[in-house]
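The data below hold one chain only, encoded as structure tokens and taken in the form predicted alone.
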Amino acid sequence: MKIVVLVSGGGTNLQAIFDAIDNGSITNTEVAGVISNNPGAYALERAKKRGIPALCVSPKQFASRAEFNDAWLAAAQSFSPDLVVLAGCLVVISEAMVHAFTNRIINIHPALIPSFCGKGYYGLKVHEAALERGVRVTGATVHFVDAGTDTGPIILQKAVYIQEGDTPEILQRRVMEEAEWIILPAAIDLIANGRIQVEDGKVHIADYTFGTI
């Protein structure tokens, strides 16, 4: 399976994908390309170090959002991917792109959807909101992308306990280490090996025991 990974920042989830391919946790998968909307994204450097094509398609290069959306989609399609992976990507995916890759775009969100998700919930804002609300458990979710924001079918979730003294930054790191870097590679491997089906808006996983991630 060929994947293209869309990123906006440092690329820690991208690195988790690389590591999982290297250690065999992800099988039958090749990263065909990495695309960022941010020319300063360190994720692009991570890709280049592995000899993987790395592109920057920035909204600042275009006169309108529509033109950017068209270019963003064209960049992804240029790699002919079987799956598009949003790994810390802050770009709102256009409806045209959702239709072009129906049930073939996945996203990692740093909370247990439906909590702390939707418009405005991204990056540290998610963890700030969780701490402000006083919840005891948070986590991460991998889901397919549809026309809504964080509303697509859920693939995998993993819980992370909040601890006394957590700051948004500390919590963000723990959610990455204990959840994101585990379930994103796991979801990619399941898809690569044909073990996921989407029916009536729900994900069905063949031969999979929840709680093993």
The other form holds:
Protein chains: 2
Amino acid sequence: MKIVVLVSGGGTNLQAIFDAIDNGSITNTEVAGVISNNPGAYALERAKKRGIPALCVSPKQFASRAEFNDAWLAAAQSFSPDLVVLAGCLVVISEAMVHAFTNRIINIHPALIPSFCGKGYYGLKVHEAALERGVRVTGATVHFVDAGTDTGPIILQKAVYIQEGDTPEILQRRVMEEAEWIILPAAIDLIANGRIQVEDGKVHIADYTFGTI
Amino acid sequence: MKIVVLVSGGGTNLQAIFDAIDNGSITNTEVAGVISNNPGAYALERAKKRGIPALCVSPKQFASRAEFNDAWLAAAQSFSPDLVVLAGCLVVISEAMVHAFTNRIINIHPALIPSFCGKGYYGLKVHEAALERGVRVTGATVHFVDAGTDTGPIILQKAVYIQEGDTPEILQRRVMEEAEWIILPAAIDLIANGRIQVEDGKVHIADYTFGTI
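Can you swap the form predicted alone for the form predicted in complex with a further copy of the same chain?
Up next: the whole complex, starting with the chain shown before.
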């Protein structure tokens, strides 16, 4: 399976994918390219170090959002990927792109959808909201991207407990370490190996026990 | 600490409280009385078997909701409890009762608040909604009751993984066994032993690690 990874920042989830490929927990998968909307994203360096094509497609290069959306989609399509992976990518994916890759775009969200998701919930804001509500359990979700924000079929989720004294920054890091870096590679491996079925907006994974990773 | 337990049905959460008192995982706590809105609730039998006063206060005995609310509150107050525990209690608690017992009423909800909670989410409907959304993680929440529905300060939560083939009934039972029967007694013990502080609508528990029970 050929994947293209879309990023906006440091690329720790991209690194988790590289590590999982190297240690064999993702099989049958090649990262064909990495695309960032942000020229300063360290994720681009991570890709270059592995000799993987790394592109920047910034909204600032275009006169309109529509032109950027076209270029963003074209950049992804240029790698002919089987799967598009949003790995800490803050770009809102256009409807045209969702339709071009139906059930072939996945995203990692740093909360247990349907909690703390939707418009306005991204990055640290997600963890600020969880702490503000005083929940004890949060986590991360890998889901297929549909036309809504964080509304697509859920593939995997993993719970993370909040502790007294957690700040948004501490919690963000713990959710990455304990959940995101585990379930995003696991979802890619399941897709690469034909384990995932989507039916009536719900994901089915035969012979799989949830909560064991 | 004297508690009164309000119930509507079989009373498995009430039984979990009795068991936790018997095995010493709840200390410094006495169940002073059990009150049901439903005369057929098996929870009343569980109380009687232990020699604990068991009352039924049914809305059908009253001409109006206001009169029932007054009688329901009076019944709880008749035991002079330090804490009111809603253990599978489907009665909507009146504002007068919330004010009479500020931060002294706790409820168990069979989901990870703020997911699948609020008006209309009770009993099997909670689990139907979780399965319909296709989430992988659900759980239970113990929280203080305020004037809203499932909006009060959260004390404890515990995650439960959903599995392929789960029905609402299977999931309801697993959430009880793996979460409700554990965190409801644990929350009572923490309160009985002065471990809980409520500040700015959030619960703090000093020297406690979440996710270990």
